[in-house]
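Only one chain is given next, in structure tokens, and it is the form predicted on its own.
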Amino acid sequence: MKNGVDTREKQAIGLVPGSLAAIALCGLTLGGLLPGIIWKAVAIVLCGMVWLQASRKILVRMSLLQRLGYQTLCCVAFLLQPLIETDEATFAGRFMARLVVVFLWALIIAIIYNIIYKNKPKMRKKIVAGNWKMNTLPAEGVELAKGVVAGRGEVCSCVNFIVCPPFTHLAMVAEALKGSDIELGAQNCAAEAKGAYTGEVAAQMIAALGCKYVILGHSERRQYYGETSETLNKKMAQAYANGLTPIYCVGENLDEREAGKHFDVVKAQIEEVVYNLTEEQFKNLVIAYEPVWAIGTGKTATADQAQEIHAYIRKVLADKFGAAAAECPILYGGSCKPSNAAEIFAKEDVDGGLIGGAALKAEDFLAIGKGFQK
């Protein structure tokens, strides 16, 4: 991760030197050129520890139906006649066979793995992004950024954080962040260039600030303002037209992941909206996705939940923009803490978080930048 080389990456390349390695120990024990109890248990150990490898490394980043289909496929290929010739006429030969074909399957899924990512042309931003929300004064907030600057180092630079501060606090905010790579957002941004619109803060106001992100759709923004469809693509249009990366928040309420409409809600709310956008802007977006039900209510979602809709909010994008939406980052915006990143952050489709309490404190906040190292 140091040196900028993904840690899915890393992982799937590990496996390929003990996998061959343990391959060719069980060749030559089920040749005949290593006999003995003692080296065909060391084989089953082997090929058991690679397996389990694969199981750790690998499926954490799958989807719960494709962990169950890929731990499926390898009982059914134990259990099938093995594809690999052999003399071996007692139960241990024909269990070690057996062995070999799942311990195969686990090292193609390891190969395949090594070549999507190594061969990726462009990785995916990842963001951890902090949504102070209506928090801190002035001087707090700049004593909270100076806390995240002075503990930047400690992190990976493949990190890119974000701050979202009250609009009263972004030009103190921005000066304490000069000399660091950390990029400054708001939390909105008017739906209207300027004009007389008292209270509202135009995008071109909060660019000449300093901001590089501005923070649109959120979920207590549609809730408590009532803010629709065509009303964010008003200010979606503002933000790209002063040079701003919108990060665009979708997400379902308790009731409606009760129903079972949360598909249908995520995918509204990016058809109305990003399905606006022209590829080039597409291409400076930031997606979002809050379960609003996990929030504040006590329930929790869980690390597969989340890669579950990710991965259908990275499906939506596809069928409007193609192979860009490999591309966009998606952050996961439910009470990601310390104590859960890591797992979240594995999930395939899971590209950072959106924080909010977690971000008002420096050493949580940049302790959930480090989940992308574990």
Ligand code: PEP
Given for the second form:
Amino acid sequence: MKNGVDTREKQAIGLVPGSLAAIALCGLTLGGLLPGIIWKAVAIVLCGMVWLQASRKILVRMSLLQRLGYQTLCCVAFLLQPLIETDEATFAGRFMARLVVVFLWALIIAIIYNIIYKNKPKMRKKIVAGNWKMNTLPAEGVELAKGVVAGRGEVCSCVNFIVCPPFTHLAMVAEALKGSDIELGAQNCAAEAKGAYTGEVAAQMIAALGCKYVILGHSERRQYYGETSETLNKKMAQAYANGLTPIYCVGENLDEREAGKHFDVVKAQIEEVVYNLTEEQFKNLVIAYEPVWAIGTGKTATADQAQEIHAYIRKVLADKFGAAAAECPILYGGSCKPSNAAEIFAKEDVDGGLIGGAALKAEDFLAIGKGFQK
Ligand code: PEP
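Could you output the structure for the form predicted in complex with the ligand, given that the previous block was the form predicted on its own?
To see the whole picture, the full complex is given below, headed by that same chain.
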């Protein structure tokens, strides 16, 4: 996955106003052929529903070129309208003629919208990733994953859900996620490719089990297992060599925050590891800002604190990778829960969350995803 905007979302740009215009005009034009206010209203509602479904399911799957082709056809059809719509035209003829007017409106509005959007920064992927840590037995993990799959439909398809169970659950959870769009990640990987490293799990192994992501540099690993930037550079290399997208964690502890050193801490954590990536690798990176003082403590950074440091992280990334930094998802982590997710996710540089405790209950995890809908 490239870390920029979700493809479906990107192609939906321009479809929204086009669709709205189409709903109104389609309903009105078709309604114009029908007698009585009730029939006109029914026509508007039906057209709206059909058009929205078409936009969601079909049009957004087209490439930009295909959409252009489709819209050009609509335009040509419109130019042919006078040939179709005569006084003697049949009901079907008039119906067709009015339909093409609708398409033309959709085209014009979509073009204007696209022009406006061209100069705006691209939307980034919205991600809600669950870090299960060393919790749940395998069967419980499978139940949890199934719960997330079952409720996924209630959350906007624009949200990308990732679950990161313990290594021992990966194969079973992968099975439970089959057929859904929920992706799998691991919580760590070895710094070496393979060999005599008792107890370690290689990036190649987790990739073979269906993982797309791997969390690296989590503060618990830095703190309890002495992970340094040197080790993390090796782990990042292993992740990329096996097609995994790292979710690279940065964040300061309480003393550092209180001493006002949080900016310097995250800057160093990025410079020492992320700056070593190639431009291509950087396009496949997710950053998670997790203030250590907020992890598992119930204490959350305020939305403004999160925005302040996320914006700073993006600037540090831009200093090295330029415009590509605008597309890198930066997640917030640290006692994120259903009650505070919406406020934090609403901030410009917050692209979702890395969730610990609240990821252990399917309904809470999903409710956090709903934070994007508010
Ligand atoms: C985490 O450890 O990644 C985390 C964010 O934990 P919690 O949500 O429980 O604070």
